[in-house]
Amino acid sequence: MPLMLPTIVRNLFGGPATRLYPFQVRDSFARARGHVEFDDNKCTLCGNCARRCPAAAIEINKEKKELTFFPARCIICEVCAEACRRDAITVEVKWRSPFYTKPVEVHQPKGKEKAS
C-alpha cells in the first residue's frame, strides 16, 4: 500500500493523460502518412503509378480518359507519387476521414496528352 499512495495522489491531482479527442486534435507530424491527392491538370495518363503501385488501388483507362482510384486499396506506400514524373500525386500529411463503404474516385485529367 506504501508504494501505491505516490501514484494515486499523482493521478488525483494530475492533469489527464489522453487528450480530449474531439476538442483537442493532435497535429500530424512530418512524413506522416496520410492519403493520396492528385492534381487533374498535370495527370497526362501515361500509366506510370498504375503499373508501379503494389496494392491496384489505380487504374487507367485510356479510351476513356479516366484514372481510377482506389482509396480502401491504397496502402499509402508512395511508390505512385515517386513514379509520377509529372508531380501530378502527392501524399498529404493529413489523414483522410474513415469511411464505411468503399469509395471510388474517379478522375478526368485534363492535362496535355502524351506524345506517342
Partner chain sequence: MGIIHTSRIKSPWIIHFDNSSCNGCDIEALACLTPLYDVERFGIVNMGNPKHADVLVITGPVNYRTARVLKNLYAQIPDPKMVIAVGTCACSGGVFHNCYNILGGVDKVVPVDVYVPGCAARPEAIIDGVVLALQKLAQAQGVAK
Given for the second form:
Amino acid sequence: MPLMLPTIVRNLFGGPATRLYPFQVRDSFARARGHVEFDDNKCTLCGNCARRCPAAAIEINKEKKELTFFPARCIICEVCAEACRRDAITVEVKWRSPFYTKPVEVHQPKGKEKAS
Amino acid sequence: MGIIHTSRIKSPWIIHFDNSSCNGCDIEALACLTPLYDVERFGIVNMGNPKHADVLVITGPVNYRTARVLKNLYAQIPDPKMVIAVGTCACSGGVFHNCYNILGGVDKVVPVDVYVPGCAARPEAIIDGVVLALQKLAQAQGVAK
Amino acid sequence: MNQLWVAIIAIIVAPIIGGFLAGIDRKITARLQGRWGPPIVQPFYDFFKLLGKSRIATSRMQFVWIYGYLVFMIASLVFLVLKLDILLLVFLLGFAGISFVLGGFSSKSPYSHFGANRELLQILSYEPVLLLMALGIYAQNGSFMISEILKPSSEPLLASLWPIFIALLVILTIKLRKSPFDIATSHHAHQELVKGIMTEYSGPYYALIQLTEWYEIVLLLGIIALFWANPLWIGILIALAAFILELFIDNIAARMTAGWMVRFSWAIGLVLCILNIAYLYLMKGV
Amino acid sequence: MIENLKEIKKDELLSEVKKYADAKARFVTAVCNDLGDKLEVTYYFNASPGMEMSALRIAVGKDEEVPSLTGIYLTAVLIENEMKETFGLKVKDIAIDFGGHMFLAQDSPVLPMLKEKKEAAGEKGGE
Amino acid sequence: MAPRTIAPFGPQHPVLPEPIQLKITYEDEKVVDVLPAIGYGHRGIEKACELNEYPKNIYLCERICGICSCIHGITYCEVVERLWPVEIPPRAKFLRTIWSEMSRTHSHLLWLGLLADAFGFESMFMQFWRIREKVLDLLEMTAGQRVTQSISVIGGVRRDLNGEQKKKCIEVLKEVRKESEALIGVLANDYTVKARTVGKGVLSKDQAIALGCAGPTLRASGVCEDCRMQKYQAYGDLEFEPIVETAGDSYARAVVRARETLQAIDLQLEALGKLPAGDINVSVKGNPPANEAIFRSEQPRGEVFYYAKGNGTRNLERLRVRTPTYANIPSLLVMLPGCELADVPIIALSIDPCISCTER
Ligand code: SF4
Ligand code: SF4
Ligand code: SF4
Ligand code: SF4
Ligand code: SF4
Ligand code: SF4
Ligand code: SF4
Ligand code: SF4
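Next up, the form predicted in complex with the partner chain in place of the form predicted alone?
After this comes the whole thing, all chains and molecules, with the earlier chain placed first.
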C-alpha cells in the first residue's frame, strides 16, 4: 500500500531539488524573453513598434520627438523587436525586477532616417 | 517589540487572489511553492484564508465583478498587510487594456506595495517581489519605532 | 512546593519543545517532498508574528472557548508531569477538544461549522481508544496513577500493551492532523474547508491555538513515552520515532473522509484495545 | 466557409434541434453575430461518435424572441445566457436564467458585443 | 428534515485557484443543490479582438488562458489562416504539434498535481510539479517563455528548433516520461487515492454526450472523440489513438489524463524524429477576405472551438471562442448533487475547471 514510500525516501536522502534562488541564480536560456531595451542611437521614431504592440506599451510623440515606454504594460512578446527595422529594440534574457512605483521610460531618440 | 518585528519579516503568510487573470501568473505563483523554488524557505505559507494572511498576492486585471470581492478581501486581512501585484496585467491591465469588462490594474481598487512585471511573471521575479515587499515592511517598521 | 515548581517548569518548557517539534515536522516534511524547507525556528516566528497582528473581532464566546481549550490542555499536561491519574488526564484532554469544537460552533461561518462537526467526529473516534488505553493500564498495573507506571520496579507497558500502543499510533495521526486524517483542518495542505475550524480565528487567537497544539504534541508524545517508562529515555526515543513515523505516513497517503476515519479508528483501534484488555484479564486469571 | 451549414427559420429551430438530440449528437456551441439590423445565431453540433460538424443558422430581428435549447440540451445554458447579456438576444425560458448578469457585473457595460459600441469600448485605456 | 446550510465554494478558494463560485446547498454534509456563479474572470476578449489588428490578437488569444496559451495562439492562427486560406509549410505544422503536445504535457502534470492536492496528498502534488518544471524548462529553451510561449504567427511559427535543442528535448522528454510513469503508477494504484476517487462523480456515456462535455471528461465516460482525430497539423503523420476509459468517475478522468501525459510525450518524440526540413513560415500579405471559418483543436482540457469572420479590413468582424471548460461546467450540475462535502473539490477539479478561458 505505501506506494509513495520509495519516492519520499529518495527525496529525503537525495537532497532537496530547491534552487536557493536569490543566493543561487541559474543562467537564463539563450533566447529567453526577459525584457526589452531601447537603443536611442538607432531609433528613428518611425512608430512601427508602437503600432504593432499588442499591449500599447509604447507611445510615440512625433512633435516632442519622444518615445515613451511603459514597462508595467509590456508583455514581452518580442513583437516590437521584430517590427523595428533599425534594430533599436533588443530583447534581454534577464527578467525585469519588481518595483515600488510603476516606471515610465522616456526616450529621446537620436537615430537618423537613413537614405537606404 | 523587537521579536515581533523580526518575526513579521520572517513569516509572511500569503493569500493569493485571482482577479480575472489568464492563469499564467497563477500557476507561476503556485510554482513558487513547489520543490524547485520552495518559498517556504522564507517562511511563506499559502494560507487561503484572509484572516490568517499578511501578504495579498494578486494576479490578473481587475474587472467589474472582482473589484468588489477584492475590496472585501483586503478589508478582511488584519494589519499590517502588504499587497503584491503579480504580472503585467495586475500592474496595469497589460494586454487586456482594451477589453470592455476590465477596469485596469489592481491599484485602481486597493493600494499596491510592490509591482512584479512580466507576462507571465517568473517565479524568480515573484520571489524578488516578495523580498522587496519585506524590505519595505522592515523600513516602515524602522520608522515607526 | 516541589510539585508546583515541576508544574511551572513543564508549562514553560513544553511549548518550547513543542515549537521545535513543529519546526522539525515542517523541515522533514519539506525534505520528504524534495523541498528545502523553512528554518527549524519558523513556528516561533509565526507565533510572534501572529501575536503582533491586529485583532478582528468576531464572536466573543469563541475566544472564551479558545482559552478553555488552552487551559484544559495545560491542565492535562500538569497531570502528566505530576504523575497523577491517567483517566482524569484523558477526560481533561476530552474537555479541551470539546472546548475547541464549541469555539468552532459559536462562529457564524459555515466552514467553521463543518470544521467543528468534523472535529467532533475526531473526538468521537479517538476518545474511546484513549479511555480504553487508561483501562488497559489499569488492568496491567491495578492503578490509574501514572506514578505507578514510572515506578522503577514496573515492567515496560509496551510488552503487554502493544496492541493498545498500535491503536495509540492511529490516534496520534488523528491528533496531529496528518493525512489520511487531516479532516477538520490541516497545517500544510488546503482543503474544501479553507482552514476548517480555524477559519474564524485571526492574529493573537490563532497564535493561542498554535500554542495549544504545541502543548498537545508534547503531551501526546509524553503519553507514548510512558509505554517504556524504565528507563524513560527509551520511551522518549520511541515517542520521537513515532513522531517521525507520522511524518512518513502523512506523505504517503491521501486525505480520507470523516466517515472512513471513524470506521477505521473504531475497527482497528477499538478492536485492538478490547482484545488487549480481554487478554490481560484472562491472563491475570479471574 | 462553413461545412454542413443549414439555414432555417426560427420556428423550425426546436424541431431541427430535436433531430440532433435524437441522433445523440453533441451540442458544441452557438455563435451570435450582429448584422446591423438583425442578429444571426448559428448552432453547432458534432455527430457523435466521430468528429463531423454540422450547423443550423437562424437570423432574427433584434426584438424577436428565440426559443431556448435548454429543454433539449441543458448545456446550452451558458451560451444562451451569454448571448442574452452581450448581444441582447431575447432567449425565452432558459433553464437557469442569470438575468443578464452571468458574466457582466451590475456596473459593467451593457450589451457590449453590439457593433455600435465598438468606438466607445475601444477608448478605455490601460493604466 | 436535516438543516440546510449554504456555503459558497470560491470565488477565492485555495484548492481551486480559479475564480468560480459554486453556491452549494448542503444538508448535513450532503450536497443537495449547486448553482455556479461565474463572471469573475470575464474580460471581454472577443470584443477586444474585433478592435485589434489580426497579428495582435495572437497575443491576446494566448492570454485567454495561460495554461493552454500555446494552443490558443496556434488555434487562432489556424482559424485565421482558413479565412484566406493559407497553407503553412510542413515543418511549421510539425513544430506546432510539438509545442502543442509539450504544453499538453505540462498542463496534465499540473492538473495531476492539483488533483493530488485536492485530496490532501501533498507530497504527490510536489512531485508532479517538480517533474513539470523540466517541461517548462524545455518550453523556455525552445520558445523563450515558460508560460506564454507566443510561438505561432499567421503563416507559420516564429522560432525554429536547432539540432542541439532537438537533442536536449529528446533527452529531457525521456527522463520526464520515466519519472511520470513511476508517479502515475502510484496515483493509479494507491489505496487512499482510489478510495477518494473511484465512483465519485459518475457521468454515464449518454449523460456526457447530452451535456456536451469535451476532452478527458468526455473520453473518461467511454466516448471516443478527440479533435486530433481530424488529423490536422502533423497528427495525420503520427501514430495517434484517442485514450478512452469507460467508468466515467473521477478516477477514470484522472487515468485518462495520466495516460495522455505519457502519450503526449510519445507524440513529441515521434514528431521530433520525423521533423521535416524546410521553411518555418510563409509570409502572408494583406487582409483576409470577407469569409467565415471554424476550427477545432484538442486542448489539454478538450475541444476548443474557434469561429472567425473576416470582412476584408484589417480587423476581424467577429471572433468566438468556445473553450472546453465552457462545455464541461454544466456537467457539474449533474455530478455534484448527492455527493459529500469532502468530495466536492475532487469532483469539481476532475473536469479541470478553468474559468479564465470559459469567460474570456
Ligand atoms: S520606416 Fe518610415 S515609412 Fe516605414 S513605417 Fe516607419 S516611419 Fe513609416
Ligand atoms: S490604437 Fe495605438 S497602436 Fe493602434 S494605430 Fe492607434 S496609436 Fe497606433
Ligand atoms: S515586447 Fe511586446 S508588449 Fe512589450 S513593448 Fe514590445 S511589443 Fe509591446
Ligand atoms: S524603436 Fe524601432 S520601431 Fe520603434 S520607433 Fe524606434 S526605430 Fe521605429
Ligand atoms: S500578466 Fe500575462 S500571464 Fe500574467 S495573468 Fe496577466 S496575461 Fe496572464
Ligand atoms: S498549494 Fe494547492 S491547495 Fe494550496 S493553495 Fe495552492 S493549489 Fe491550493
Ligand atoms: S481549456 Fe482553455 S483555459 Fe483551459 S487550458 Fe485550455 S485554453 Fe486554457
Ligand atoms: S481551462 Fe482555461 S483557464 Fe484553465 S488552464 Fe485551460 S485555458 Fe486556462
